[in-house]
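Encoded as structure tokens, the following chain is the form predicted alone, with no partner shown.
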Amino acid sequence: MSLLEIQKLRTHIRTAGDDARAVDGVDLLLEEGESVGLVGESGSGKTLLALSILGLLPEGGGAILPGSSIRFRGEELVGMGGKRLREIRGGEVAMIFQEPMTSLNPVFSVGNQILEAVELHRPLNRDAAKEEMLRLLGEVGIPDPEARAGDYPHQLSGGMRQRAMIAMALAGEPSLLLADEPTTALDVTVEAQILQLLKRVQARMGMGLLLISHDLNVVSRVCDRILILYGGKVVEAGPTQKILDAPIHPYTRGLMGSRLSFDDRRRTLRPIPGEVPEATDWPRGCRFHPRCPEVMDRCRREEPRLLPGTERKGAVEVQGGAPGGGRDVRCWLLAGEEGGA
């Protein structure tokens, strides 16, 4: 049994005019103690995914559609809601929200925060929970924890405040950890920190980590596999090293072409042209087709289905689709002519 499995999740927003599709088709597999990361820009439907895992849509605007399934640990959480519902988030499975100024309470001190999340997941009476909460602190990389609990979200820096959100996530010792964009705003010196917290604490608790991310760098120093959200469909997911040794989807390859490289900094950057469309009218056919460099005539009539990948170089078949050794690509370039719709 896999710790979440996801099946045909659609997530709609509600507009004044046509639902937004968000989220649109996704299926996802995350095996206990693995690290899976969504790449994508904004607008892909990452985020919108992690929120439908925990119900935390926006109330009267947000809505999963009927035929999909989100299973954690072969409960269906999809419909859930009540005690379960509540026991699930922020015990079994928790969240690092993308910013911690508005994630966190201003009005409250830091540690009285994380003290209320560890009182509610945790049988612990009000002394143990207060070692738990500066436990945390420390395991974090706060120093001086009994002197920063007492600190409000305010006084501490961009890092620290992460830091606290991280805390605040593993106070109910979850199994499940989804990170969105955790290392947004911060220097690369403090997001390498945290993306070594993260990796350091997800060993030592064995968790699940999925790792929400616009950024390839990031997630290519953490995750084990990785999922790359186009439109709200996954274009292409595969082991991480593979896709960053030979991206197959022209818009994996243009994630590739637009990033930073230390190693070649005479390479000139080669960014996507364009900007994604919007949710409540995604283009006929491959939605990344108005974008792509190699468009053909078929990408704009039919909307290629995801199946097991072809290198482009020598035709080497990748077997089997994700998690597994190989890969899946959504693309009628690799699909050939007996891909099927």
Given for the second form:
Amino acid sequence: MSLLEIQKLRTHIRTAGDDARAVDGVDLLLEEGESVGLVGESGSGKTLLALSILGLLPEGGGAILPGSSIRFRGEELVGMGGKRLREIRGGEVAMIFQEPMTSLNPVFSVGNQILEAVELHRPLNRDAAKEEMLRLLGEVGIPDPEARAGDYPHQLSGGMRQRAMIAMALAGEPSLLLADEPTTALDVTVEAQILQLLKRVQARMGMGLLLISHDLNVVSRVCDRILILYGGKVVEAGPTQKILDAPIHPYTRGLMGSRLSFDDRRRTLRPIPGEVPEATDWPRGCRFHPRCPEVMDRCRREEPRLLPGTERKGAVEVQGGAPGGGRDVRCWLLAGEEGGA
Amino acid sequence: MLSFSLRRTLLAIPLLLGVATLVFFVLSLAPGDAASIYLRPGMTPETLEHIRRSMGLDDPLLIRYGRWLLAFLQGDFGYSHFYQMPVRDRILAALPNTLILASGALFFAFLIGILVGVLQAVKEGSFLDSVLSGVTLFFYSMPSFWLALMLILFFSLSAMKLWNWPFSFPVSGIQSPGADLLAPWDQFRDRIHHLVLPTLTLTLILAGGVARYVRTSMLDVIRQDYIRTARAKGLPETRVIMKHGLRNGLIPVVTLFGVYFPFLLSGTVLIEYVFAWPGMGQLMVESILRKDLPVVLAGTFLFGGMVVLGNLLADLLYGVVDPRIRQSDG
Ligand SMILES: Nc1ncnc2c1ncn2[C@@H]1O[C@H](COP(=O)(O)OP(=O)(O)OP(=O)(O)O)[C@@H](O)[C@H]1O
Ligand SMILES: [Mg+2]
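Structure of the form predicted in complex with its partner chain (previous: the form predicted alone):
Below: every chain and molecule of the assembly, starting with the one above.
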């Protein structure tokens, strides 16, 4: 049994016009202690996917469609509510958010907010819980926990706030941590520290980690496997090293072109032209085709399926079909005639 | 923050004196004066003139003003000829009646207003929300005297007889005639009974405004990221709303509290009038009509003082509910 098993997840948002098909048939497998990265540009559906797991979709608007399944250690989370869901939230699956500025409550001290999570999920008396809260602050690298515990969020720097968020998420000793762009709002040095921290606590606690980012670079530093999301669908998935060494999908290659890291600063930055369309009107055929440098006729008509793929050979020519290295790709470049939807 | 508020409060004192001065001149320039209180049928103009002189009303305006100001600055509010007692005593007699009416109404208005506003925000867009919006708008925009008359119509003794209500409430005064002779407990009950309708009127009027304010504020708050964080933590929804939401949602409501605070002293003139409630509002109206200048001036100064105090209190409360303000001291 996997730690997290998502099947055919479709999360749509009702709008005045057409529904926004923000997450549109995603499969995802995450084993105990494994770290998986979810990468995609803004608007590709990353946040809604993570919120779907904990049932935190915006009220009134978001809905998980019938036929979707999210199982945590075999237990179905879709449609779950009440006490069991509250036990899982924070206790078994915790989440940290993109904006450390707005995700902490401004009128309560960080110590208070972490303590609240400890008391909710751990059978400790008041004193022991307080002790644990201070230990957590220390664990996430906040100096002088006793003094900082009384601080309010506005008194902390962005990096410190995100550390406090992480401490809060760890308070219930979860076995799965969902981290939605935890470093996007931070500067580069702080980002490196926070990633380091996540990696360390993940290893120490044997937690599963779903790390979400628009930055392939960030994810590749932490994760064992990577899923590339575009238009609410997985377009490529596989082990980190394989994806970095030989990206297959043109979108993945685009992401690599637009990433900038310490070791390849010489490379020129080539962002993918255009932007992600609105989730209310995805293009026909392959959702990436209007921006794809290798677009073919077929891409405009038919939507490709997610298929096991092999390494990319040469510039355009790609062999499809044969399973290789646990890699899946959704692209007509890869498939022969048999790959149609 | 604190020093700023204190400075503002001190600056308000000359302003209040200025307002009282203005009232002094306006009322002095209007025709008629307090000597008419002593007017009796068949009185000769000479006698009246004599009375005016003995009251000091024939002195030049500026002399009278100087006399009033000097005494006022020494804490002497003067003498009310109509009530035949020092102004201070007259005000101290009216004040408790207003305080008890207004403090009860303020308390219930904020309690009910906050609960209704939160409920509406949580159930935004529901049938309940629409109904409550209609109800709060109704009370919010209704003239207070009209609501008072309606309540009298529905809850008075005659209404009870007409429609066979199981209860009725007294519609005027603070106690029944001869209540002083009752046993202490019955006397207390009699007082409470008299409080019901005026308090209800003021409560409904104020609660409508509070509820609308709280609803707007809470709607903004429950969309914030930290509310999602609180849910992600596994908190029950009531804790999410009543702890994480309400504490933030109440920050702007503090302003409203500062605005309503002066009612504690001034009561509301119309409600006290309709219910013949012997409080500050009624005292002020009667004193203006009778040109009982010292009472009006002292009342004006006190009301102004309450507005300033309300502001100061709101400033302090901001500091209590919002740590971001508390720590920006200095
Ligand atoms: N409350 C909402 N109402 C309408 N559409 C929404 C809402 N939330 C998200 N969407 C749409 O769903 C799509 C996916 O949104 P999501 O927030 O999951 O993207 P994301 O990958 O997390 O992007 P980012 O990197 O900007 O956080 C977008 O097209 C967005 O416009
Ligand atoms: Mg997002």
